[in-house]
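This document starts with one chain, in the form predicted on its own, laid out as structure tokens.
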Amino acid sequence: MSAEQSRAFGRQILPVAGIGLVGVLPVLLGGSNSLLNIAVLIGIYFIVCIGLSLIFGIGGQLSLAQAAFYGIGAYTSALFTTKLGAPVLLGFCAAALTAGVIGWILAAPILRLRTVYLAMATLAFGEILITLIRENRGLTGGSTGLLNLPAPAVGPFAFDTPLSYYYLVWTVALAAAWVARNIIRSRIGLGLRALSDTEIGAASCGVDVARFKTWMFTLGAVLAGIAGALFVHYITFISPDSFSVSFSILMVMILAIGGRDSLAGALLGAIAVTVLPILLASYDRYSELIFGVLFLAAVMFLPNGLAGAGSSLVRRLTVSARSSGERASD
């Protein structure tokens, strides 16, 4: 089998293997609710970071608005289900639509900015949203939030256990990853990578910079909105503290650790950022210090993240094995 055939086979088999792993993971976890809770949280973070990977990792636009769209989706679904009595799945659709429309409207003016100015503008948008939520107490519950959010259901079946919600979240996550993977490998993905390097050069090659930026920003908003709705209906509670700017910074940290320009990096980063604090909890007051040191080491010594380091290791092993085989044949 040639190298190109091996890569093609890998591209075909990896998604199937990923789906299979998600399917059997509850069995591997032994059905533990605490471990399933962690797996659900990882899936939700993964969905948010898929969108951020397109915006920041592929497109090169440092946006800190993911927390805002996460909150928009969460509050939209919560209000639809508690104030209007709508089914939760309809609330999920409303969350995706509302976050997407607001993202599309915001994209035109805000994506004219670049680098740190874009980051500051998106940060300001998030802070404005938090203020509006806290001040509209009659609608959003203010700082107290809303309680007793219903679980999603399809007919008589309700996703009201960690196991059932795990399958719901990861079904959405795999669907989002499949869509993002096809975008990355398409002409749109090539255009995003081009404008990440130089917008002027991309425009000179025929890339519609404004349209591509708007598309990726809107899709990132949609995915963050869905993830926010999934999160609040899982914990059955919503308050503005869950959607502060620290959440957006956490998502950027996930991509920095895992690798910002690949879906594998988004997944590995989500696992690391979710699991590490739990493992370090036994170190009490030193846990945050240790986490900070590990994060700094990852940024310094793994510039392409865990996914990039893994890819480099596989390439080296492949070249070494091929060289050994050639020497043996000689």
Second form
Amino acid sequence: MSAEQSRAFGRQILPVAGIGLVGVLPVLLGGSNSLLNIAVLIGIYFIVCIGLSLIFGIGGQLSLAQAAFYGIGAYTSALFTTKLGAPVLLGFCAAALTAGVIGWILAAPILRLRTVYLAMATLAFGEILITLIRENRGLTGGSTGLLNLPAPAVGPFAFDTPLSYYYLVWTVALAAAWVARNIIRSRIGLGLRALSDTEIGAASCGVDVARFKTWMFTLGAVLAGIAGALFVHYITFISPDSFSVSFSILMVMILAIGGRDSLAGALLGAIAVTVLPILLASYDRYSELIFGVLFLAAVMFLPNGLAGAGSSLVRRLTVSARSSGERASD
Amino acid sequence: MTEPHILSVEGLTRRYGGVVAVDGLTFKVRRGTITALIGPNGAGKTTTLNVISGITPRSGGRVFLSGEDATDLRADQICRRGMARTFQTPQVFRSLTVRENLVVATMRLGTTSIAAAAFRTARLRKEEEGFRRSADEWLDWVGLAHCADRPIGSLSFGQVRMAEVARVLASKPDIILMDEPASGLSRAETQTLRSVLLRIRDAAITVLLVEHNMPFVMSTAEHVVVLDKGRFLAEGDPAAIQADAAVRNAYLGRG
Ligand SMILES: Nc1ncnc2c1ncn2[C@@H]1O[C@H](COP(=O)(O)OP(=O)(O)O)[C@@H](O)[C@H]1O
Ligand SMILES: [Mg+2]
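Switch over from the form predicted on its own to the form predicted together with the partner chain, please.
Everything in the complex follows now, all chains and molecules, and the chain you saw is the first one.
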């Protein structure tokens, strides 16, 4: 099998394996609710990070607005369903739409900024939003938030157990990953990588830099908005604490640990930041310290994250397997 | 095609604070020629290319492409009008392979619909396959076919320059601007570049060449425009320019 063929084979087998694993994972977890809770959270982080890997990982624009769009989606759906009594699935659509429209409006002025200035501006946007939410007590419940959010339902079937919610979240996550993967592989994906290398070079090659950035920022906002809505209807309450700047930083950490330029990186990072603190919980006071040290080590020694380390390991293994195979056939 | 001049620059001016980098420059480029823009270091050649190609805003003057006003267009809009360029310091995409660098340059051709990309439609797949094939043809044209799958950062400097030339061709331009394409090349690479330039011209693509290497300019270009301190100094065929006293002064006066 040539390298080209094996890559094509990998492209076909990986999605099938991924869908299969998502399908049978609850069985492997023995139906444990606490493990399913973790899997739901990983799925929600993954959805947010798929968007971030398009705008930041591929496009090179460091946005710290993911928490804000996550919050916009969450509050939109919460208000739609509690104040207007809309069905939750409609609330999800409204969440995606509202986050997307705000993202699209914000994109033009904010994406003219670059590097640390962009990071600061997107951070400020998040701070303004949190303040608005806290101060509009009548609508949002202020710091206390809103309680008793309903579960999504299709006809008589409600997604009100960890197992059913797991399948809902991961269906959305896989759909988002499929779309993102298509974009990354397309000419638009190449254009995004190009503009992150040199905007002048990309523009001279016909890449409409502002338009490409706007698309990715908007798509990232939509995904974060859906993820936020999925999150609050799972835990059934909403308060501003979940949407602080630290959430945006956590999302960037996920890409730093997992690898910023592939979807596998977003997934591995989401697993790492969710599972590690639980594994480290027994160290009590030192757990955060150990997490911090591990994070530092990952960033320092794995420049392309866990995904990069994994793929270079696979490459080394196949090369050595091939050369030993050649030796054997000599 | 009634307009014999594919590019026409009128009174182009660009100031940087107190420095007038380009000062009321007027010149024309005839369709199908290799025209050189020369001048001493700091004469304003790169700035002229930057303003024409939409990278730097002008302070004054106008730019016409095939008789149509193309002043103040963005770089990607200029590219869509059929003008492509190379850079004094190559602006290649280090995170991409050589072939992918060329595919980016096809952006003005075909569709760039985000919806088609998101759902990877059959039509899009077919189109992108065609762009990859045409990228390979251009790489073959400049002798880089064997490098198609390599990261562009792994190429030698001369190969990177040539890859940038191939990338420009991949956008199927009517006119190419080149900023010192021979600088940093070996003698053999410069020969290859000359033959590629002549083949580009034979393919009915106009070239505006900014170049330092005088023997190279004189043996490649058929028309030469001379710039000094941002101003038009002289123009003519290579022999006339070499004989021109004012041009000699401009060069010798500054070493
Ligand atoms: N970005 C810039 N900011 C300030 N001055 C500039 C800038 N770019 C060019 N200049 C000045 O404009 C003049 C022309 O520069 P340039 O166009 O690079 O000349 P050339 O390409 O002919 O060597 C020089 O004096 C240079 O210092
Ligand atoms: Mg120059």
